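In structure tokens, the next block holds one chain alone, the form predicted on its own.
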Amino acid sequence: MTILWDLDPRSLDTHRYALGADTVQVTAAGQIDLALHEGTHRLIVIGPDIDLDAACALAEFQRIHRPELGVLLLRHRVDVTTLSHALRSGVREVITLGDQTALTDAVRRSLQLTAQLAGHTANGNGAQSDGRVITVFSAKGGVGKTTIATNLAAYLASTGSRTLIVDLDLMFGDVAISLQLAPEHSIGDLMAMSGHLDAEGLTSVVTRHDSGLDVLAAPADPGVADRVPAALADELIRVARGSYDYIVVDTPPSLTEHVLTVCDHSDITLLIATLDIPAIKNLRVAMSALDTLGTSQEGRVVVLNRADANVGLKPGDVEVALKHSINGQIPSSQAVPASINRGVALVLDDPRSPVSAAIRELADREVRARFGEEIAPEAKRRPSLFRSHK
């Protein structure tokens, strides 16, 4: 059954076809708890005139106490701020009032996802959230973000951990080409499974790398990017957690709806900086935006790439500008562009490279050790490449 929380007495008749004949309408938040206790409800649809903060508070509460219960939000107009606030709170989709087709589709997807989650709970699998999500982000292109993401993921896979790398740069993603892969499928193929994505469906669209790493590539056609909903990224991460030990997400250099959605799931956010003013400034602005949006600061790891470049800036200058300590440094090396052109993961192809050593240490100390993995003694004995520059 569905609960419609709406102040308009005509709303139930307006939306009955999309919501179903068994829908009940309430006009106050207090009535929702009563309705939930009295019946088996799988979905709450919140009307366009309900205060946004009240709607999001309800969604956040239900996400914790009834994770299988879906919440949809109707709005007179959907903007980025509303969408971001709603998705962070646990609302599954935001639909523009009057678009009955979109509402019908959203209801169908939500009910399918609820059935899937309820099945996991009945089987004793909980929310299938064992996997750890590592989002790699920079606010400027050309800083080596994809190189770090692919090498980090390849190294984690080489240690025996089930690892997936997701290319969330939907228009210009380079993960597949960086690993010399020609995938037959991409994240765009998941749209047909939206609302009922499962582990088998995810497996059907990934490409296996020689290292054992699974790759979910960006669409080959940039035009597909606009059709991939942010809600699909949410569903993807939830399903991937149940199949992988680590999910590494490579992102575009901007805070898109998809990136914000994944950031809400992230256990660790690697923020990549370089020794140039535009990259530092953009990253500082992005970090402030993440603070404003309420994302957790605990899992942030700042990594300085090409840290030995002689360009008039020092790592300490970066720390002052970002108001955050540098957690890892990766040196410059001609081996990096050479490995990209050859389509190999440097950390595996040339493990003695200083860049490879830095990435291994980043993975061991800032990822694996955080989650209680046993680190080999030789890794613990390596001289630290991380420095503090107070």
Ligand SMILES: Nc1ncnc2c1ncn2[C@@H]1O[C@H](COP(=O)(O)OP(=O)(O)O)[C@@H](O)[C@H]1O
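Residue numbers count along the first chain shown, from 1. Quick caveat: nothing in here was measured; it's all calculated off a predicted structure. Heads up, when I say rigid core I mean the largest set of C-alphas that superpose within 1.5 Å between the two forms. First, how it differs from the form predicted together with the ligand.
- In a rigid-core overlay of the protein, I330 has its C-alpha displaced by under 2 Å between the two forms.
- In the core-superposed comparison between the two forms, S158 has its Cα shifted by less than 2 Å.
- If you fit the rigid core between the two forms, you'll see the Cα of R368 move by less than 2 angstroms.
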The other form holds:
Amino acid sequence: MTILWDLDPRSLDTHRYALGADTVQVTAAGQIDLALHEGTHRLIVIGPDIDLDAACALAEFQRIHRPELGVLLLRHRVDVTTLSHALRSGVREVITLGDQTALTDAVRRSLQLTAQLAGHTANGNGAQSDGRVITVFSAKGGVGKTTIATNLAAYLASTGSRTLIVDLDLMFGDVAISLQLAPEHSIGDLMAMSGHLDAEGLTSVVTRHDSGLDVLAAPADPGVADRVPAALADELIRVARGSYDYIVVDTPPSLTEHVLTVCDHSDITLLIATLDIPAIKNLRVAMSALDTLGTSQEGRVVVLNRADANVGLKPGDVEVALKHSINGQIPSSQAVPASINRGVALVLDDPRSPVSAAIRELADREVRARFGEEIAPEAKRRPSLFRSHK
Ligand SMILES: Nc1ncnc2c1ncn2[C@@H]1O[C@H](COP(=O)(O)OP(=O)(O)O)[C@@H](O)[C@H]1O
Ligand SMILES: [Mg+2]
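Return one more block: the form predicted together with the ligand, after the form predicted on its own shown previously.
And the full complex, kicking off with our chain again.
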């Protein structure tokens, strides 16, 4: 059933054809919850006179509590601000009032997506829809986002968790190249499946790394990158949660629409700081922006990369500037650029390097233990290293 939230009493008649016969109309937000409890509802359509903030608040709430439920928004006029605000909140599509064809199509797409999401939750070939999303972000380039994201993901995959790394640095993504992969497909190929993406569709565009890690590469063509809609990132993450235990997201050094969309879904936002003042200042600004947007502070983890650099700034100074404690430190090592140039994940290629140890420790404490995984002691976990001592 569909719920139409609209103030105009004639609205139900106007939209009945597009929305289907089994549509009920409510005029107040308070009635929605009641209606939701009285039957199986798959879609809420919000009328053009409902306040945008109220509409977005509803979408945001339902996205968490009923992720399969679709929310569509009707507006008298669709502008970029409305669109971005709405999509960021979890509204699936915004339709101009009067465009009945667009509304009919959007309803069909949303019902399809709902059916797929419900299918994943119910069975999905044994898949559960509770994969954890870890977004690696900093407001500056060159601080180690890609290094940390790829190594973290490769390590999580090596522990036996089904892991996907998504390269959301759409223009300049280098996840694939830093793992020496030549992907045939990229996020760009998901555009054709937009609105009806499912686990199989996702599998068809990922590239498998030797470690067992699945990689969803950024488009090779920046022209394609430019056309990837933020809503696709949203759909991608929803579907990926059903197929993977962990989804690690590498990002560009700015809060793009795509990054914001994914941050909203993230169980952990791994913020990378380095010992330089502009990077810290930018990170502070980004953290305030994330606060303003209401993303969870609970899942925020600050990692200091190249923590041992002798540059006159101490980790304590960073904590004061960021007003956040440092939850993990990764030292500087020549082994890092060397591993990138060789196209290997350092954490697997040289597990004894101090950088590998720091990444494992970070992953064990801030990711695996947080989600209830039992962590074996180092020696038990990597018996191959100790074989020579037997
Ligand atoms: N801990 C480290 N020690 C030495 N070099 C590092 C370390 N972390 C990152 N680098 C180097 O810094 C550069 C930028 O890293 P990268 O992960 O691509 O950053 P970002 O994704 O934030 O732009 C790379 O050349 C990488 O080898
Ligand atoms: Mg990068």
